[in-house]
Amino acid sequence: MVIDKKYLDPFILATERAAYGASLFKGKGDKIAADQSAVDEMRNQLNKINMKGTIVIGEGELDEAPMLYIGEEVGNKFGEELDIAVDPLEGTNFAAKNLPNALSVLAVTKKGNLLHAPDIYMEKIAIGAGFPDNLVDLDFDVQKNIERLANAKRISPKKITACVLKRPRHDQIVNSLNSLGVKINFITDGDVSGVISVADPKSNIDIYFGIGGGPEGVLAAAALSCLDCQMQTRLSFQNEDEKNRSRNMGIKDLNQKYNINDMVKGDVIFCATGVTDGDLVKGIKDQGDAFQAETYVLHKSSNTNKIIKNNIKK
C-alpha cells in the first residue's frame, strides 16, 4: 500500500509553516516559545490536509495538550487513514541561539505503520547505504563495529569518521573512538540530521553512534528507510516508570533491538525544512509579504529524493 503522492505537498507545507514559526523567534532565547510557534503552524496546517491523521510521534502526552501530543487526531477526517511522526523543531537551543541545523521534520506512513516510541532515550546506531546487512549491531563493542565497517569499506579504521552527540554519557563511546584513530564529528543537538547525515556523501560521516531520543530515533529511521541505509535501535531506560510508559504504548520486549524494517513499514514521506541554515538544508528567508523555506523531501514508493524550494505567502 503506498501513500498517494498528491500527499507530498501539504506535508511539505506543514514543514515549511512550521519553520517560519520557529524562524520568528530565531536569536531570541526562547526555546519554548519558538518550540510553541512550530506546533502551532504546523498543527494548523495538518488539520487542512484531506486525511484522518493520528499523531504517534509526538512533543509529549496527552496532558501536554498544547504540543502536537501522542494520540492526537489531525486533519479533515477525510482521505486516507495515516500516522504521523512530527518534530516541529529539532534544535530548539539551535534556533533560540540562532546556530545552525534548526530543522522542522515530519514522517508519514499507512495506519499502524510507525513503532510507537515512547519519549524516552534509545540507543542507535546507523550507517549508510550498500553494505552487508547486519554489518553493525548495539551488542558488538565499538571497535568490532568501527572495523567491520572499515573491512566492508576496504579503508584503515583511521579514515572512519563517526557522528557522536556531545554528552557525558557517551565518554566511553568517546574514549574507544580515539583509542582506534577514528575522527569524531561532534554535535551539540538535532540526532535526526546526526543519523542522517551518514546518508549524505557530502557529510563524509560514516557511522552514527550513541543514546538519543526515541522519538528523534524513529524519525531518522523514516529516512533512512527511503535511502536503503542501516540503523538499530534500543530503547534505554532511566527508571521504573519509564519501563511503565513504553508498556502501556504496546511494547511487550523492552529489550528488543529494532532495525529499520521494525520502526518504519511500508510506504514513507519524510520531510525536513531548515529553520537555521545548515548541513541539510537553507533556513527561513524573509522577503517581507512572503518567506523563502527550503526542504529535504523523500517519499519511498516514488524514489522522490530531492532539496525543494518554494516561496511562502506569509
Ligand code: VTB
Second form
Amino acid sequence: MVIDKKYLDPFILATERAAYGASLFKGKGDKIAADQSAVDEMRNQLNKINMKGTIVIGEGELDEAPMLYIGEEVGNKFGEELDIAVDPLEGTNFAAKNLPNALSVLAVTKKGNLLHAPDIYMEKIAIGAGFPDNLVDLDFDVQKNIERLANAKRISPKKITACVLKRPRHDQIVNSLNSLGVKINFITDGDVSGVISVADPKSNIDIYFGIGGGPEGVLAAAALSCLDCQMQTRLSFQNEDEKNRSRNMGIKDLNQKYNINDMVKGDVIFCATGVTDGDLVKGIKDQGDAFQAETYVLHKSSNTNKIIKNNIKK
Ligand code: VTB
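Having seen the form predicted on its own, could you now give me the structure of the form predicted in complex with the ligand?
Below: every chain and molecule of the assembly, starting with the one above.
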C-alpha cells in the first residue's frame, strides 16, 4: 500500500510554512518562540490536509496543547489514515542564533508503520548505500565498525570521515576515532541532517555515530529508508521514569536494536525545509508579500528524491 502522490504537495507546504514561522524569529535569541511559531504554522497546514492523521512522533508525550504532541489528531478527518512524525524546528539553537542548518522536518507513513519512539535519547549508527547488510552494529566497538566499513570500501580507516555530535558523552567514541586516525566532522546540533549526510556523496561523511534524540532518530530513519542506506538505533535510558514511559508507549524489549525497517515500514514521505541556510537546503528568503522556501523531498514509492524551491504567499 502506497501513499498517494497527491499528498506530497500539502506535506511539503507543512514544512515550508513551519520553516517560515521559525524564520520570523531567526537570530532573536528566543528558541522557544521560534519553535512555537513553527509548530503553529505546521499544525495549521496539517489540519487542512485531507487525511485522518495522527502525530506519533512529536514534541510532547501527553496532551500538551501548545505543541504538536504524540497522539494529537491532525487533518480534516477525511481521507487516508496516516502516521506523522514531526520536528517543526530541528535545531532551535541554530534558529535562535541565526546559525546554519536549522530545518523544519516531517515524515509520513500509513497508519501503524512508524516506531512510536519516546522523547528520550537514542544511540545511532548510520552508513550510506551499497554495503552488505549489517556491516556495522551498535554492539561492535568503534574500531570494529570502522575496520569493517574501511574493508568494504577498500580504503584505510585513515581515509574514513565520521560525523559526531559534539557532546562530552561522546568522548570515548571520539578517542577511539582519533586513535584510528579517522577524520571527524563535528556538529554542534541537528543530528537529523548529520545522519542524512551519510547518504550524500558530496558530504564526504562515511559514518554517523552517537547519542541524540529518539524522535530525530526516527525522522532520519525515514529519510534513509528512501535512500537505501543503513541505520541502527537503540533507546538510551537515563532513569526508571524513561523506561516506564517507553513501556507505556508499547515498547516491550527496552534493549531492542532497531534497523530502518523496524522504525519505518512500507511507503514513506520525508520533507525537510531550510529555516537558515544549511548543508541540505537553503533557508527561508523573505520576498515581501511572499517567501521562498527550499525543501528536500523524498517519497519512497514514487522514487521522488529532489530539492524543490517554492515561492509562497505569506
Ligand atoms: C539532540 C539531537 C537534535 O538536539 O536531540 C540534541 O538529536 C539535544 O541534545 O538534533 P542534548 O540533550 O545533548 O543537548 C538536537 O541537536 C537539535 O534539536
